[in-house]
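Taking the form predicted on its own, here's one chain by itself in structure tokens.
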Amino acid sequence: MPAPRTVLLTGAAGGLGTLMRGLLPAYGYELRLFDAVPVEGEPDAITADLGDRAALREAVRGVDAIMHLAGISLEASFDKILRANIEGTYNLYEAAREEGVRRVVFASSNHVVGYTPRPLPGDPLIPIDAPRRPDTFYGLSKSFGEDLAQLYWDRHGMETVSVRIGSCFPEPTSVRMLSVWMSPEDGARLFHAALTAEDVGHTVVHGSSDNTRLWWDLTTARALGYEPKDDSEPYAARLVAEQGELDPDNPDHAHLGGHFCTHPPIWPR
């Protein structure tokens, strides 16, 4: 599809949203920013909650596509996850449907399949159609978001690319992250491909760089036109020296979701 000109970026004040605010305009996008908290340095950003249906309707009006990054990104009580990630995502899709927005890029997560055993050297990569095995209420909410995207494609013809993001930071911070890291620049490349690829229907992709220690298959992401340029391996020697290699007998290291399966980090708000 032609490159969308105006893209609504929800979660614009968050870590990933902040990175994409800096990188996506170079691809020609005009970003309309939305977050529950003020976006620093962006006085025109929309400050509203995903539960505010009127504000969402106004936010999506006239945009060409949506990048939905908003919501709780760690574990929390089910009630909090329900409001922010499940009801909030439903509210966004309804607003998009009502305003005729035809393309959404949904920030899903590796935690949709977090209890999948991590591949050992020589094992095949985790395929995109691996059974859902969410490791938290957070992962469960992202699984719901993927199913919601499928419903809106089947019922309303609204296209979505669901990106199961690994970890998008300027550099990896753990040995586990060497396998699921997505550089910010590769993140922008993948999101641009997801916004512009033709006939995506509802497509689910893994979101990471082309890491030497990669755990999952990037075939569906590459089919969108994504060409990752980065690899976490230059950071490996330092991280392994500091933390040691992953131990298959350590429960924190046994699954794709890492410590989300054992001691998940809790959303602070």
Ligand SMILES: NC(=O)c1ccc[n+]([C@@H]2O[C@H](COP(=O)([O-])OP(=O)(O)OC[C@H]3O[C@@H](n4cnc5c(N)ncnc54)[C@H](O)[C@@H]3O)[C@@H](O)[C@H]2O)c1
Contents of the next structure:
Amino acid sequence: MPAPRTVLLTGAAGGLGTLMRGLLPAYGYELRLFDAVPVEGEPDAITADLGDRAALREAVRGVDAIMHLAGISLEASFDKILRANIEGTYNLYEAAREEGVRRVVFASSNHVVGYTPRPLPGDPLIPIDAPRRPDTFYGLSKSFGEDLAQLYWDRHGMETVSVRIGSCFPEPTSVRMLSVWMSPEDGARLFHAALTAEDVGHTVVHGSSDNTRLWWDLTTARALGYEPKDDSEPYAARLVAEQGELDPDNPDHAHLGGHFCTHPPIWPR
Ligand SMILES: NC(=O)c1ccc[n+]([C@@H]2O[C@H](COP(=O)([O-])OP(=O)(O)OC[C@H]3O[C@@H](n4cnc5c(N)ncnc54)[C@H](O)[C@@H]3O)[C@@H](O)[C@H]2O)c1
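I would like to compare: after the form predicted on its own, may I see the structure of the form predicted together with this ligand?
Following is the full complex, with the preceding chain placed first.
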């Protein structure tokens, strides 16, 4: 597959979309933006819902690849998750299939495997083929997205890299995040690798920096050509001083998914 140049970025108005709008053009991409809400300062962005199949079909027409970030990014009622994340992702894949788009990068989540016990120091890293244990309807919808991607590869030859993102923010803000943090710059490196690697079929990767306190295995991400350069450890002393080390007896700290397993934050809209 020739290296993609024109990329549809869904979820362009969101936190990660905003970070990637800033970082990906330096890799040579021309981004077409899509979101349910207007993208500030981007009058050409497409404002449409993932439920609008005609708008999606037009949005994907002529692009080389899609980065699918749009959706509910926290917990919500099953009905809301069904519409935005499950039907919405299906609508996007159908539009992409109809328009002949060959590559998708799907923003999956650590919450697909959120109930996996978090490794204690000295434990092996969580492998990429750990059994799915979604911690929320949100995590369940990302698990569906990964299966949809597999189906579209097996049946239609559409390739996807599903990135189980840890936490991609400018800085880690919790002790848990020290283990799953992906710096925005490493995020751009990983998404670039996912957009350009050859013959990915459907590949699932963990998405984080090379953190000293890493919980999961980055082998499949590195196999795409991803070379993380960042580590959350410089933030550790301050965060541990403020919050203390993770407590094995605290249920919020027992699983990879953290407090999504106990009291997940709710999508506000
Ligand atoms: N940021 C992270 O650390 C992280 C971690 C794991 C997974 N993810 C995933 O990455 C993606 C981006 O995350 P984020 O932090 O930027 O989330 P965000 O909530 O900031 O952005 C999501 C965007 O999707 C848009 N959206 C929601 N429903 C839509 C719909 N029905 N149609 C069109 N657009 C819709 C929203 O308007 C919003 O701009 C999400 O899919 C999220 O689940 C992010």
